[in-house]
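Shown next as structure tokens: one chain only, the form predicted alone.
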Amino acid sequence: MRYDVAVVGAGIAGPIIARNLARAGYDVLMIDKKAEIGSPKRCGEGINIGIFEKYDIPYDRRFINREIYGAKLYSPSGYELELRYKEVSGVIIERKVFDKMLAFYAARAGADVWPRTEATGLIRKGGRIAGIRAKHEGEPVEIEADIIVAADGVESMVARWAGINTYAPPHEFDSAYEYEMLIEGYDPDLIHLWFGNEVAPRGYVWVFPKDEDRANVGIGINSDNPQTAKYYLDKWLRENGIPARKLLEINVGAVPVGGFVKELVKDNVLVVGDAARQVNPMHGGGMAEAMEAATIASRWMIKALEEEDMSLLKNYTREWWEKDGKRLEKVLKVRRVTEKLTDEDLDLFIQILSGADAEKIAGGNYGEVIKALLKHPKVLLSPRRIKLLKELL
């Protein structure tokens, strides 16, 4: 069988590309090794409200658990910083339903979608990649395609088979562990984040409400930590008197938080999403990043197919690095600076910002926030803190 485009992976980036290319009139096949698209999830399930309009995704109540109005941050010693908006700023989705609906939108646009289909290798003809080999419900199948998309997640095999270097050292990954559970006592209109080197080394604990008394409660820490993410999450629950007895789901995964793939295209193979390490290094969120990369890739795939010139695909690498890659490298720099902060630093900064300057954070003006911190006497008396903050400007 033959298609214009074969997409491997039906997470976030894969369905966006499949939908966009099918809308443009091309024959598209999207495969996924899971029998049920979207399950199991590896996600805290929080996303900014702006993605729906920006990436033409219906605001469908079938996959929206709760609308969120901001965030509350907690320092190691318990100081709090609340950022509350008047309008909805984000939503907690049901990722298993969301992914399936993205695949549905791709199918409705004209793409073929095959779950329980695992890529097993690439087809090469005349020295070029001509398609993928797969097992569809246990039966071998060969799928020829002009363009192949590696959207098969953080452990991507398709990219490696194509010769795309996706290696990143262990320090550029976080380990995440999450319970979906019954929990009470936290404002369900906000997401809640706890920071501290003893709480979550290099990361944070989160409570993302899905109901008044149900939430995703998870943690991300550096993957090269001698202790596990589960150890730190269970420790946090015990220390806060939260019984972990009413668990609805347990999710575990590795999150790439650095080591962005330099060359996103090899001949007629593109790598997108987690497979390309296109994840925000600061908070570990990858859904919006995958959507942006998929949108850029789609544009150049359509152009390459229109002009029958696969060399145009390399413009995806160039445009992504110009638009998103440089921004994410700056975020990575911020993350590396924040790794040097002590618990005393975190306590002080949240104390300082819990006043009027909270509005600047809510507005996203981080440069002004850093300048405000630099004016505080306890910062000015510490050359180390001044140096760290100036690295962020």
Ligand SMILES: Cc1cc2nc3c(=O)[nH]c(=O)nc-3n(C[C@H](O)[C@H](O)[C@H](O)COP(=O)(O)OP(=O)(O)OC[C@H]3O[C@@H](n4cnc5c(N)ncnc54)[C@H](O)[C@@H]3O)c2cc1C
Given for the second form:
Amino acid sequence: MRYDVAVVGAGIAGPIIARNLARAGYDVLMIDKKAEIGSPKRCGEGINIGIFEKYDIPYDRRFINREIYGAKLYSPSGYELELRYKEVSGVIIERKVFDKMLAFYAARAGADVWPRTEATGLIRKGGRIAGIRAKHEGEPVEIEADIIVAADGVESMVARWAGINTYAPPHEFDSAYEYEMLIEGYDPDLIHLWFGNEVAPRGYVWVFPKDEDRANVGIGINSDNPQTAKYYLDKWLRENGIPARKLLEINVGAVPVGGFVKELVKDNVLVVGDAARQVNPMHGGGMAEAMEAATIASRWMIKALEEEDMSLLKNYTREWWEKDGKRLEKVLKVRRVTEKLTDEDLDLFIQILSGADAEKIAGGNYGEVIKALLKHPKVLLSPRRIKLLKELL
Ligand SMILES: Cc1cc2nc3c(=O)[nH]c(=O)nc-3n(C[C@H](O)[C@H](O)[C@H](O)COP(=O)(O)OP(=O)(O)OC[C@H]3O[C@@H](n4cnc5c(N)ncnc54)[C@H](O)[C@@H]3O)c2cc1C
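Form predicted alone done; form predicted together with this ligand now:
Starting with the chain above, the whole complex follows.
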């Protein structure tokens, strides 16, 4: 069988590309090895409210689990910083429904969608990549396509088969572990984040509420840590007197937090989303980044097909690096600086900010945040802290 475009992976990036290309009138096939698209989830399910309008995704109650009005940050010694907005700032989605609906939008736009279909290799003809080999419900199939999209997530193989260098050292990944569980006592209108070198080295513990008394409770830590993420999460639950006996799901996963893939295109193969490490290295959120990269990739794929010139695909690498790559490299630099913060620094900074102008901080004015910290006597008296904060500016 033959398609204009074959997309491997029906997570976030894949369905956006499949929908956009089908809308433009091209024959698209999207495959996923999962029998049920979206399940199991490997996600805290938190996302910014802005993505719905930006990426033309309906605000559909079927996958909007809970609306969120801000965040509460906790320092190692228990100082708190609450950032509460008047309007909804984010949502906790239900990924099992969300991913499936994204695939549905792609199918509705004209794409073929096959679950339980695993890509196993590439077809090469006359020195070029002519399609993918897959197993569809256990049976081998060959799918020829002009363009192949590797949207196959953090463990991506497709890009590697094509010769794209997706290697990143272990230090550039976080290990994540998460319970969806019954939990009480946390404001269900906010997400909650705990920081500290003993709490979650390099990362944080999160409570993302899905109900008044149900939440995704998870943790991300550096994956080269001698202890596991589960060890730290269970320790945090124990120390906070939260029984972990009413569990609805357990999710484990790796999150790329650096090591962005340099060349996103090789001939007629593009890599996108987690497969290209397009994740925010500060908080590990990758859904919005996957949507943005998928949007840029879609534009260049349409242009390449229109003009029958596959060399145009390379513009996706250029444009992504100019826009998002540069921005994420900056975020990565900031993350590397925050890795040097001691628990005392975290206590002090959160304490200072909780007394600062919350409106300004909640408005996301990053420069104001650093300036507020730099004015404080306990910061001014510490050349090390001044140096760290100046690195963040
Ligand atoms: C525990 C955890 C919590 C997270 N929390 C958040 C959060 O709160 N907010 C946020 O924005 N991000 C979060 N992330 C990150 C987010 O889940 C990813 O960045 C996002 O899913 C990336 O989308 P994607 O389309 O690139 O890949 P995925 O969503 O991983 O989709 C890849 C798809 O490819 C399929 N696939 C793989 N190999 C093959 C193959 N050979 N053949 C066919 N199909 C294949 C897989 O089955 C999968 O469905 C979290 C990650 C983890 C692990």
